[in-house]
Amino acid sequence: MQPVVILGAAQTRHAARRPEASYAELAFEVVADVLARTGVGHDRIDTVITASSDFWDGRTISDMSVQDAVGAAGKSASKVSMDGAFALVYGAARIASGAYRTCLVVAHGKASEGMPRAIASAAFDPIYERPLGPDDRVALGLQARRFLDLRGLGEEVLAEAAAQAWTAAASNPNAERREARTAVQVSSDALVADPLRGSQLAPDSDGACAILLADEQTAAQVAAASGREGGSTTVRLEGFGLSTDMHGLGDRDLGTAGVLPRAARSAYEQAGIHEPGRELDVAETYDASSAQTLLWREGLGLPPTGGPAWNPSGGAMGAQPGFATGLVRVAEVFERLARGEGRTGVAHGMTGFVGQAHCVWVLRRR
């Protein structure tokens, strides 16, 4: 298996509405950006993997709407109808197999053109759950309440976690939420799904993200062509783990991290990490609520305080652009490591209600 290098990453400015851009235009925006950043032309892209959803895009074969925009015409291309972090597994596997030298992974989301709660309700079991009328936020509320009760915690911890996310996102130029808020301000919001308030839930955002992968030889060639051969920074994908839990909400304990620890252990073992709290420099997670902010920290085996820089971008609480959300987490870790702000980081993506499936990536700068 060949090592896989991230050549570059790009993401849009995420917003509650991007009416000036279609799905394809959002995808084109990030692809053009990542190619400009890396100096790689379309002719050097061997294969393309996209992440999108027929339900969320409101059309069948959703990847067809972005094929031209991402430059997939005439190339081997495929789609993952899951979070972009899982699409990265597909892309990295293609490089690691030796069958391809470069792979472009692109994910997008445009919640403003749909009805997020109604779309989310379609994922529930049609016989026993869907007739009750729940949606994704109802499920997040159930998870948050179980999380608190299981640990004997008060609702103030949710407000504090949300306030930290808002403050971090305020300095992130790509985040939808760009306003720092205190725990008191967060606690004054109306309840949306008890015990969660509006500011304690990730926003529905429009946006996209692209990551360009390559094998080490190609990465060295790209660096040499750009004049960076002597002092270039290489960020490699060192390990990953993914795992899927039971589908039904009543079939798993929502107050625990579920199968996330299993996915994290796999990623850590591949990367040779034994003490994640000490060896990791940055962690980015897909936290759809402030309860998940705390819960996924546990699941990744990190201490409640200290340890790596935690969601310095604001995490998904700053912006949640559909299936691009997990890929954005990888991009955020990559960009931080590429700037020399640490050597090793972990990025987390998820798919399904309240963390049904998890994907964990370890990145390392060399």
Contents of the next structure:
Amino acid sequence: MQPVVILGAAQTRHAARRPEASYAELAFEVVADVLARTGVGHDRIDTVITASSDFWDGRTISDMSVQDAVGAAGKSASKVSMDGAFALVYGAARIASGAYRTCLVVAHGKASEGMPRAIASAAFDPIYERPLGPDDRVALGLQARRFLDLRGLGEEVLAEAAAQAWTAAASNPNAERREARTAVQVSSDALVADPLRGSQLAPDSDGACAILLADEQTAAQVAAASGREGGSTTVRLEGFGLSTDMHGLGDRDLGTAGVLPRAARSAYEQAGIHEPGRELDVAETYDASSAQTLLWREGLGLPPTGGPAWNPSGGAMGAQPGFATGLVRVAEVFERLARGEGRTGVAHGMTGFVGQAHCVWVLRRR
Amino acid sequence: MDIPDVEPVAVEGRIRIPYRWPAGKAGGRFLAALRDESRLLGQRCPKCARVAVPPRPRCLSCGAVADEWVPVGPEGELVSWTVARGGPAPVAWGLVRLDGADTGVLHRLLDVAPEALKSGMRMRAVLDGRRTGQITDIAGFAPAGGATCNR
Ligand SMILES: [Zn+2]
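Mind pulling up the form predicted in complex with the partner chain next to the form predicted alone we just looked at?
Whole complex next, starting from this chain.
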């Protein structure tokens, strides 16, 4: 298999609403940005993988809503209707196979144009659950309650996790939430789905993310052409894991990290990581609630305190641009490593209710 | 040519497409027993004995074809709960593991104040007086002892 190098990443300034931008314009922002950052021309892109949702975009074959923006026409293009971290698996496999030298992976989400709760409700089982009218926040509340009960924890742990996320997001220029909050402020917010308060839920955001992958030889050529030293500071994808749990909320124990440890184990094994708490320098997770911030940390095999820089971007609690959310985690880890802030990092994406499917990536700077 | 900025323009729309979702053999049997006999049925795996409610065509644990039916409930344990406060009135939701079942059922919780909700409490299925063969034939789950089975 060919090693897979990340040439560059780009993301939008995520926001609650971007009414002036079409779906395509939102995606084009990050495509233009990643091409400019890497100095790679459109004609050098071999293949394109996008992540989008028909329900979120309000049209079937939703990859067509961004086809022009990502330059898919005339190329081998395909779509993943899951979080962008999963689309990266498809893209990386194309490079690893040796069949393609460069692959552009693009994910977008525009929550403001639809009704996020109603769209989430449509993902429940149509026979046994959907007629009752649940939505994603019901699932998040049930998970958070079970998480606390299973461990005998009080609601203050959720407030502390949320305050940490808000504070981290405040210094992330791309986050939608840009205001530091204390645990006391977070605790005084109104309950949305007990025990979760509004500030303990990830926001619904508009945004996009693009990641450009290449094989080693191409990465060295691109680096040489840009005047940088030939591939001396490349960041590679060195391990990944995927795992899917049962769909029904009553079929799994929501108080645990579910199948995340399985995905993490696979990613760590491939990357030769034995002690993630010591060997990783940065971790970014798709946490849709403060309970998930704590759960996914545990699921990734990290200690409750110490260990790698934890969600330094604020995680998904800072911005949740639909299917771009997991790909943004990869972009955040990439940027840190490329800047020289650490050598190895883990990025996590998820799809489905409260962590039904997890995707874990290990990135390493060489 | 100078092009001035304009107010954002958007097309407003709504997608409404009728669908049918067949309950299948197993689901049909489960919903018919609920409608016609006021009974809650689970499906037991012949291989690993896991009892699933609602029923599935295959055992979720081991993949065996489950075709053995066992009565479950109507009482059970509240595994987790939440109160959704986004709408006009708060709605209590729970996952209830019916007696004899290994899985939890997602449903609305009735006749209970949010402050009284506690994981582990005993609940009882409250059936709707008018049956249509849908999951809504269960009106919800109320604290055991308080409510009767039929409203
Ligand atoms: Zn079985």
